[in-house]
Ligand code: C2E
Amino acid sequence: MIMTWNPDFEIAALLLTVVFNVFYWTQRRLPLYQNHFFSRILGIEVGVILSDLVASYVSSEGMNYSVLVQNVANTVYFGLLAFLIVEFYFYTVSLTGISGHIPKALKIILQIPFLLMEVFILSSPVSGMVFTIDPVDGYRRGWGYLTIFAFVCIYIVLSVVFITRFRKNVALGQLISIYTFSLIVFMGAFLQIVFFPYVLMTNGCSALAIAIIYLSLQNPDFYNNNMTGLFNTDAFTEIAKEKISQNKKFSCFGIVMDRYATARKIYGKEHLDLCMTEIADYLKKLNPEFLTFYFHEGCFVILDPAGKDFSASGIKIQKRFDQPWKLENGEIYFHICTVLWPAEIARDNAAELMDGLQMAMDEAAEAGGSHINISQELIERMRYDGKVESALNQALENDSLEVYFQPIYSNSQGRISAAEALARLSDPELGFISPEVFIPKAEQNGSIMQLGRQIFEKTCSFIHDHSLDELKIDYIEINLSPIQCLQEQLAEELTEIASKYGVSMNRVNLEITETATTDAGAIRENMKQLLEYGTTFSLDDYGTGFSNLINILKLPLHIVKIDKSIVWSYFNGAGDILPHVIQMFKNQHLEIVAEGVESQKMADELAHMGCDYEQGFYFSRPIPEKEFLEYVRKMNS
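Could you give me the structure of that single chain in the form predicted on its own?
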């Protein structure tokens, strides 16, 4: 009796797979190992489905086809099926990024099941192991047919083991997709072998699983920038990750449009986007071996897999940018900043590469448009920044930031009348970390809010534990970051913390910087609420910002702290603006604190100029709580 199969699932699978092949092969793809294996999976799947349809047809029409034709058709089908399963295994390993680190002997051992399976399949026309063709009864499953299912299971299990073992190297979406693929293929093979031998459903399930992989992981659109047609930052991360894991050298060349934001305001987003597209087209044609990426806002990166020094290409690019770029409403010149990461400068991982390029491009732009060769020194500085960020996050999590206090001397009272609370950070590995380093880092990564709360709470704890009246201290100054000043619930949050420690807000003077005053409406509202609780305000570091003086004077300030740069400039003979600044604010009935006082001469002259308070190393550097208490008791006794 000749067997007849139901091909409905197979035909639907063929249509689905052909569609995905068309979409996949007509789009730009990154030269990644995973893309290489996936493209082979797509092609082999079409071959598997077609050969299965052919084999099932000639086998069901056995009276019309010779035994040889039937043997060839079934051998081709089972042979391609084995290739498909092993290609999926290779694809999974490529996702983990460890294929280049697997010992050669282990690679050979892991391919033994595949080689045995091919031997079984190729020998079946003689041995009848996987299938047999009887001249009368036609196609029959061989005595070892279940080895096919065992083979499928072996490589599915290996794929799951690899992706699970190295799950830290893959994204959650990749992990879920591989698990889903494995389950669907396993169920398809199991159901056809055990329950529905006459329904061609294995490849229907395989096609469905491939569709899931395509839609969740392999869609080329994930790695393309739609505006420029170049690869995007995700694509750069993936290619860098693979090359670093394979220990392959490559060089990168970054290009930044100087004053891009200004140009966007002048020419408009639409015209500037068209200009970026024109620049992208030029860079794409520069060298067919290069991979070109568009990061963001006029920032391009070119990766050379050959690891060349970019000298010739860099000169060519610079010459092109010396010429205008055509726009519909005119021409635009772009002055560019460039960055080179040479192949010989090592990078530990893709994240470090991205951060290093970004840091160098930012520095080049800040330098007014220059070229920077990334050096080992810059890499070490970047790694130090990463360690600082880690130490800061750890300190915030463990509530281990320290508060130091710097005394403030009152000229009228002849004593230490206040102190500034300052955040300090120490790390077992890095030691003391300057606030000039970790404060900007906190502002960049968004942890400045948590830092501000922690310092405020620890200062309130200090006030609670020590009588300021006994110390003859009127108040403690606490800095507010510009981000804190914009927080709508600032007053509520601070007063709640103060209440927790039983501290009156009139024992707190909050310092704001000129930067915070740029949004006068938000800061004024917060100041209004806090003033009602008795808090006073100082303008910190006057002279370091660029705020409108009229806006500053509109704020309900009590004190202005003149930055040490202005003070030192006066005493070094580099400028005489200091007395005028003091007099200007005195005329507005504001009290003055001079920062950076370092000698008796400076202290005497500043007092003569009319400064109400003085702060600096002449009196004391910022010191820990215990030292501060001892110092104040001695000075105010």
Contents of the next structure:
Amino acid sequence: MIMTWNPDFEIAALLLTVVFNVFYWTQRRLPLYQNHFFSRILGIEVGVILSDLVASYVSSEGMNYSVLVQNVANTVYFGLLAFLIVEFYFYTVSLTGISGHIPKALKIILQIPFLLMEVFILSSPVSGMVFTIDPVDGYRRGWGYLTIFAFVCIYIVLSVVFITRFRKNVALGQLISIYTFSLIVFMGAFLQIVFFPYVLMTNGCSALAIAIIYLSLQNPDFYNNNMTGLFNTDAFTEIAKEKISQNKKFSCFGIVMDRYATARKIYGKEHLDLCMTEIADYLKKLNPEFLTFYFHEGCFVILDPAGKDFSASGIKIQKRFDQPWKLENGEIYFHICTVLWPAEIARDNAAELMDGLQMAMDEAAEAGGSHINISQELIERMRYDGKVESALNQALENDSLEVYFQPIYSNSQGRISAAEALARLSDPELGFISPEVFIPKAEQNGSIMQLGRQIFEKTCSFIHDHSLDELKIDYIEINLSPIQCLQEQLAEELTEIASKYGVSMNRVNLEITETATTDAGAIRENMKQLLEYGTTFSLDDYGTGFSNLINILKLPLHIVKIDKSIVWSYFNGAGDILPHVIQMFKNQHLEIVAEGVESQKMADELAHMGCDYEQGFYFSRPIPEKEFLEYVRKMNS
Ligand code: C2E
Ligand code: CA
Ligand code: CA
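Same protein, different form: I have the form predicted on its own, so give me the form predicted in complex with the named molecule.
Now the full complex is given, and it begins with the chain already shown.
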């Protein structure tokens, strides 16, 4: 076979494209727009290459084929090529995730060049615009051949513009491969049309672009969980992102194996993995419409694109779990907790959906295996939580947490003799956030160390700026989180900060809670070092924990703060252990602070019962520095 055109690139391209087609079509794919367009690219590319080979062949052998055959072959080839280019463009746009948001009018306008091009191509046998078939010489480039090049340029430029404008929606690595494949498609057209008219390289380059896309963006393996053969969490994120951005309704159903970790310890990872695969197979077959995901250890999620409420499937699944699952040498029962995210409950974004499902599944598992329907309230709570977390991070970063002081009254001295430093966080959007909310958050996410340091530093700065002697204040109490107490360098860190402000550590009393005393080793070492610097310690919130009293009494404590709940239950007649508690600690020669003192009656009676100090709204709420100074000057004058 003699051909005017060199088909070597073309044949290699065909093989490559066929291989990618086989790989792609034999794996499970997500119903995503980008997959839709990519599968079209794969199919059309095969068509383009085959038609190009045919067209080149019949054109080379011009005399053996009629003008009609040559016209048809070339029309098909050019027609498909234009399709391929426009599909590359659609594919790129789909990657930005904005396909659903382009106004209809704009969409139509953007397709005009393509429609025009197809008209030029289809009319070429008559107009001779893109190509022309000479009865003697065969195929010739038409007078308007370069419009093809212009057409390729238009769509490559559009792709690049879209992807650059919405680059925030794609990861950097993806962005690089998108630019690379766009450039390669462009080069293919440029080289063949402008430089090497007799080497068929456009399709070689398109095949190369397909290879890049397949390997870096479209490999179905990215979205599969290898163990179970279900989709993975990345797949869930992708599909959720797309559905949310298109305002499509869908519902999700989470299934968690209760006590998965324990089962894994008993049966071993390998056996349990096999069991998870068995469960995965069952869930996969439940309904062909469902998309099934394996989140992580013993945690499955099913997505129903139809947005139904899983009432029937839920019962079916529950029934199946009443039966055992096979193990290699035996069987195992799993108790499951389930979570439904109904279609009506809106979600802002994929991350929120993931977090919400995860949080509800954790909560369901903690609650010992029930069913949770995700409600608007749970989502609001989660959103509030997220906002608190970012407000806290922001405040820590800007060092903008405030310290308020709550005066502590000494019964024996008849004056305010101390104060407790309390952290305050306010946010422009959320307003005042209670420490009851942000302190546990800081403990969970690890920022409590930084928070503790900042509050300690601000308190030292206060002590440095105002003579405590003049105020007749003996010391300031500062709260330590149990997590801080575990830290080995705590003593060193605190003394360093104090010395930076020239503050003596005996001006500081540190409040620790019962929880901190459960790891007595770590706390004891820190206490020992700090005691040497003159710091004293209070046990905070006595009565809220369940610690062993003997262990507590072994610690070098000076003061016990009796929690407001015990105080209040005494005064509202719900319990009368308060006098006994006071007596017990007095016998141990510990000083006592009563918390939550809200009335004069309480104050008088607590003094009578032998409390050394009192703290509560009756004296003052926690107040900012300036107010605190005024208050103390007035009270202690
Ligand atoms: P806490 O250490 O028990 O602090 C006393 C809490 O009781 C304060 O709440 C205070 O406003 C409140 N309170 C005091 N007297 C009364 C009263 O008469 N009636 C009522 N209803 N409440 C009273 P606040 O400031 O909301 O702090 C809550 C908790 O947050 C604190 O409880 C403490 O555990 C934690 N916290 C606050 N600041 C810090 C800090 O800097 N570090 C650490 N680790 N925890 C802190
Ligand atoms: Ca406290
Ligand atoms: Ca307390």
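We call the rigid core the largest set of C-alpha positions that still match within 1.5 Å between the two forms. Positions refer to the first chain, counted from 1. Keep in mind the model is a prediction, meaning the values are calculated, not measured.
A.B. asks: Treating the motion between these two forms as two rigid parts rotating, tell me which of 31, 376, 566, 138 is at the hinge.
C.D. replies: That leaves 376 as the hinge residue.
A.B. asks: Rounded to whole degrees, state how far the smaller rigid part rotates against the larger between these two forms.
C.D. replies: So the smaller part swings through 16 degrees relative to the larger one.
A.B. asks: For residue 447, tell me the Cα shift between these two forms once the rigid core is superposed, in Å to one decimal.
C.D. replies: That residue's C-alpha is offset by 4.2 Å.
A.B. asks: Where the core is superposed, what shift in Å does the CA of residue 437 undergo between these two forms?
C.D. replies: It moves 3.5 Å at the C-alpha.
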